[in-house]
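To begin, one chain is listed below as structure tokens, in the form predicted alone.
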Amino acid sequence: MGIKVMGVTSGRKNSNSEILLKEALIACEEAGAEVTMINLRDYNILDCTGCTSCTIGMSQGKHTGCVLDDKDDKKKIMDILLDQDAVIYSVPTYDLMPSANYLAFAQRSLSYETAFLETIGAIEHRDRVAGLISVGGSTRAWQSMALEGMQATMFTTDMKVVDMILATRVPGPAQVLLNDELIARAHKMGENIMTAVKTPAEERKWLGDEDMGWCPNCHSNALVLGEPQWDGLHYPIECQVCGAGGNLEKTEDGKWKFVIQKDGLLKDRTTVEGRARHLEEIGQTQGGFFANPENREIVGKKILRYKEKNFKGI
């Protein structure tokens, strides 16, 4: 079976984001894959109602789906992606975090939860390879938490990043056409998927720039105080996207690195063990509001004052 690649935009139509994301396709597809890519402005993705079906149908041990799924275009997108071998998406930044409409679609990928899906036998286990190209008029300076926001969203559908993208100052139509290191940075960038998933799923491994990010295990700048965590554990520091846990450490140049703990990594976001640990924390908090009635009660009479406040709309 032929490698199947697809990628996935939500910048202008023939501008820096789709782009670069075609450069780095083009490269996937002279290395023989089977190549396809959308735009999210073309499809009809609504937001995420925070109904929480899903959640609670996890709590409870059950699939439910997305109560949105014959709403919209979400599903049948998501049919066609989950199939795919590696996933590359290109994202303009607007103000220092990925484009709404990409959050948009990406926000709704809960109902598609892998880690519990493959736990309760509902979807097969696949590796699938991801890359992230985030577009920005300015410095890292305005784009802090594009990179970032981007991996957040990839852990759901169980995506390993292996290589990741910040263009910088090009905020005009097209302007990356001018700058031939980028465009052939992306380029590299559907090499490098390539490599990825013909390598063994358990050797794949970083292939993007070597000294990206504070976090030595997925590459992102954002790193945190840590604070203690539902069940108790605790890291000096984490890292924002991951949850890898550990402190700061001084080199023998008077450099600072983040340094992980022995066990660091046991919520790692980005596997599968990772996030079944947060899967456990939603049965305890939500699944154990719903199994109580006083909660319910409780909240029932308390919500009466909000309910009945109503303000001055515009």
Ligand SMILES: Cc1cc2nc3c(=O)[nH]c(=O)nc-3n(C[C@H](O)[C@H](O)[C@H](O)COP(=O)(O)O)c2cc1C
Second form
Amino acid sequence: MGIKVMGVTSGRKNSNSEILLKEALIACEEAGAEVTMINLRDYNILDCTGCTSCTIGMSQGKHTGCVLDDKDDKKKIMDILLDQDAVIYSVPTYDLMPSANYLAFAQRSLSYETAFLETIGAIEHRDRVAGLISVGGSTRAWQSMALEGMQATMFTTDMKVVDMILATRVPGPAQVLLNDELIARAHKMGENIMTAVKTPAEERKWLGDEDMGWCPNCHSNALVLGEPQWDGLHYPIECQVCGAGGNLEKTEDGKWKFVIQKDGLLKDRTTVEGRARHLEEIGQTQGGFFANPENREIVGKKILRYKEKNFKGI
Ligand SMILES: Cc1cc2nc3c(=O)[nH]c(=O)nc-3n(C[C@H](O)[C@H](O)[C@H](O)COP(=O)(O)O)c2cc1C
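Beyond the form predicted alone, can we have the form predicted in complex with this ligand?
Complete assembly follows, chain above in first position.
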């Protein structure tokens, strides 16, 4: 069977995100892939209602799907997307983050959470790879959560990110065409994606720029001070994206680096096992809430203060 690669963008038509994505996809096509591409602007994607009926179901061992499955285009896209060997996402940066149309699409994937569905035996594991492109008018400074925001949406559908590009200083429509280096880098992403797909899943590794980001595990450039987690686990410093835990150490040449501690990948969100730990957390916190009828009674009484209080709207 041939290799299937899909491109997903949410940028302006014939503009920077689309151009970089198409350049990467051209490289995939040249290497023999069957290529599909969509721009989310062409589809109707409703916001997640927040009902959590999918995770409530999964935490009880049931695969319920999403309440919006037959109401918009999300399922239609996911049926194709989840049948790919690789997906390349190319998304404009708005307010330091991935654009809202992309995030609305991504946040509708909770009912597809592969770790949960695999844990309850509802689906078979499938290895997929992904490449991420963030496209902004500024430098890293004004795209500080752009790639990280996209990375955060990859776990749910088990996409192993093997390459990322931060395309900077391209604010104008199709302005990226003045930057041959970026176009070449996008082409290289396509080649990297094909290399990864052709590598046995257990041997796939990071193929992007070697020194990219703080985190040696997921290459994000975002670290936070750790705080005690639901089960007491507490790392001094955490990777904001994959959850790797460790500390900062000074290298001989006076630079800081993030060193992952021995048990620092216990809840690595890029792995099925790591995310299954989160299912335990949901089972305890959400499941525990629903399981105890006393909780519902307390909430039922206390909610009146807020239900009965209304402020002027607009
Ligand atoms: C609402 C809005 C917010 C934006 N915020 C940022 C930003 O925070 N950082 C940045 O680098 N670029 C920002 N931009 C610029 C876009 O990322 C830039 O124009 C990019 O080229 C859009 O990609 P496209 O050409 O594929 O649509 C913003 C643009 C819009 C419309």
